[in-house]
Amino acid sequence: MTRPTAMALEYFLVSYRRTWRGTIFSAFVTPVLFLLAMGKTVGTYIDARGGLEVAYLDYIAPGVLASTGLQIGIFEGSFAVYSAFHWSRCYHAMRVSPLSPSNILGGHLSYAMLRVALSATGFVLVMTAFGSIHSATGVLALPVAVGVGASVTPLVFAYSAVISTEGLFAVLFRFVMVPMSLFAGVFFPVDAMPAPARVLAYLSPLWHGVELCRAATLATSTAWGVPVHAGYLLLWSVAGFLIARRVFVRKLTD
């Protein structure tokens, strides 16, 4: 990270000093409530039918971890970025300084990834307390969750930079984030879906993250092999960053 990018990151870290307590609290409480409600309560009925080779809690926990990385990344790249362009206009204030659009983007993206990492860390600790990590490789689920966040956050940055009204975030949340979270293998096997739906799941970076997280915590193999899944997440991350950088340069260059 270059010094100018680190300076941009510092701005967001200073702002985070005012809100970190609430986010740390939710990073632990949300996974506890979710794993109790879905893993323990609903899982009791699913386990009684014997439809999975592992307990339902152990099945969904790594999937929800990957989904958490996705959702935090999307939230961090939505209203905060739109505000920086239209409401607080802090991007424009940074642009008056020696910071370039790439520095601004890199600093804010780094902060967003830090937020993803903090939430994922809380989730992994809760999973450990629930006994849903069954291998020493389970710690690798943490960087995978961050990788899922990195695969979508730059594209959300670009989307937030070009939309004309915050009302368009409803399109992003309802038609991208929610369907992706529901139909990417988080709660039930993708193989149970019709062929067209399976294709959409395979195209989603979340499914690849779910496969990697589940393989890490359960010490199992992945559907297509670790290099393919990891490479797919990296491809999304790099392509998203290049698109976001082009948009930021256009928006912040007179």
Contents of the next structure:
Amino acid sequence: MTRPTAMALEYFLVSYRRTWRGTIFSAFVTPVLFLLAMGKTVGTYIDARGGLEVAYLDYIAPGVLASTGLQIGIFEGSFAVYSAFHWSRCYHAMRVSPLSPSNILGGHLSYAMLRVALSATGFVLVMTAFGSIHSATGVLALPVAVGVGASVTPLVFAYSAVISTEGLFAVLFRFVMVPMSLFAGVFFPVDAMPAPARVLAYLSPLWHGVELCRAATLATSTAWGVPVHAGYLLLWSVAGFLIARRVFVRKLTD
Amino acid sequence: MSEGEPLIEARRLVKRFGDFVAVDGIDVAVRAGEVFGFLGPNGAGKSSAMRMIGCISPPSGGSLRILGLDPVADGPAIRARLGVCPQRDSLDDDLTVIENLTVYARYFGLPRKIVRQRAAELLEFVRLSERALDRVEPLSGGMKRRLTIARALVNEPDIVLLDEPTTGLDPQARHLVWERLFRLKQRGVTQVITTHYMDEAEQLCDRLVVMDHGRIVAEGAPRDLIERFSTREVVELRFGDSPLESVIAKLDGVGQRLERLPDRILVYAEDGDTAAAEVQRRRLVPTSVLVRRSSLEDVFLHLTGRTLVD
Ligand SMILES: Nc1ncnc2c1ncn2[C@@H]1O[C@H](COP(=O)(O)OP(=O)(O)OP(=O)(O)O)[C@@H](O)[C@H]1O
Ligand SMILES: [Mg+2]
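Got the form predicted on its own; any chance of the form predicted together with its partner chain too?
What follows is the whole complex; the chain from before opens it.
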């Protein structure tokens, strides 16, 4: 990270000083509630029918971890970015300093990734407490969750930069985030879906993240091999970053 | 940069937004230590010009050099030496007063120790030391503006750009800002100020350009402009509800020039009292007569046929 980018990041860290308590709390409490409700309770019924090779709790936990990476990334890239352009206008404050639009984007994205990493860490610790990590390779689920965040967050930054009303976030949440969280293999194998839906799942970065996370915590193999899944996440990250950079340069230069 | 070269030099500078021409070929040169003003009504192109000088908006035409550098190629290097107080606030309401300064200072790569020391000095300078640890949100408009000005000084800039530094402030708050800006000038800091307040331009600027529709319509020191484009004094006549057309016909030949506004008639004259006496002699009975010195407002009215603040 270049020094100007680090200075942009510093601003977001200073702001975070006022809100970190709440985020730490939810980084632990949310996974506990989720794993109790879905993993333990719903899991009891599912395990009784015996359709999966592992306990339902252990099946969904890595999936929900990947999906946490997605959700925190989208969350940090939506209203926060919109506000930085239109409400707090902190991007404009940075813009008149020596920082460039790329520095500004880089600093804010790094902050978003730190937030993803923090929530993912909380999640992995909770999973450990629930006994859902079956292998030492489980620690690799953490970078994967960050990778899922990295694959979508730059595009969400770009989206937030171009929309002219915050009402359009509902579109992002309802038609992208929620369907992806539900149908990309987090709660049930995508094989259970008809072919067109399955193709959509394969296209979503989340499914690739779920495959990698599950393989890491259960010490199993992935559907298409680690390089394909990891490469796909990387592709989205890089392409997303290039798009976001273009958008930021345009939006912060007139 | 050679000795004596202007800090800011614009030639035929143009800014277009699509087909719309916001800045239409202006020539500007600002020298070290000078306080230079852009004066003009809403939409004249003042902010567009400032943003080009601030190296965040590339020129659409003409040439621009700032501190001897090219704003497009050397943007970050130039911005490192500018202090900017933008027209629209960009303070962080949730941070404290001092955090707003320190975080911003870091964008310039200043070490923490210097940042802390400078922030304390600047808060003293804009008289916000007591509020250092308060959140920004509840501060008054005047205090926020002063904080923005302090923030613009945090890198000890060679040039300070102030886009409407006192718009929206009450008279007392404005005077405090003016007084601080005057202190800056005494320290030799070069300033570029935009305003649509005539009194502000007269108070602060050594030299200014009057802008209208993206063009410069006059340039000079405030006093020179008044001498060149107006008379020494002005008589403002109001006639209540009576139609002004009939009155103005009877004023023919009084003073050097007449100007009819919707609610009053202005008589331009070297000696206002003589002109006022002539009005009385012609048996006109204005509801009010005000003799005052000519101001930049009159210059603007003369040059554009419009009043500045409507
Ligand atoms: N980014 C932009 N895109 C399109 N048009 C713009 C843009 N910025 C400014 N303009 C237009 O250019 C013209 C000049 O605007 P500018 O903000 O420079 O005026 P100004 O003199 O600063 O006015 P004010 O006193 O209201 O601040 C206006 O008509 C404005 O609508
Ligand atoms: Mg303006």
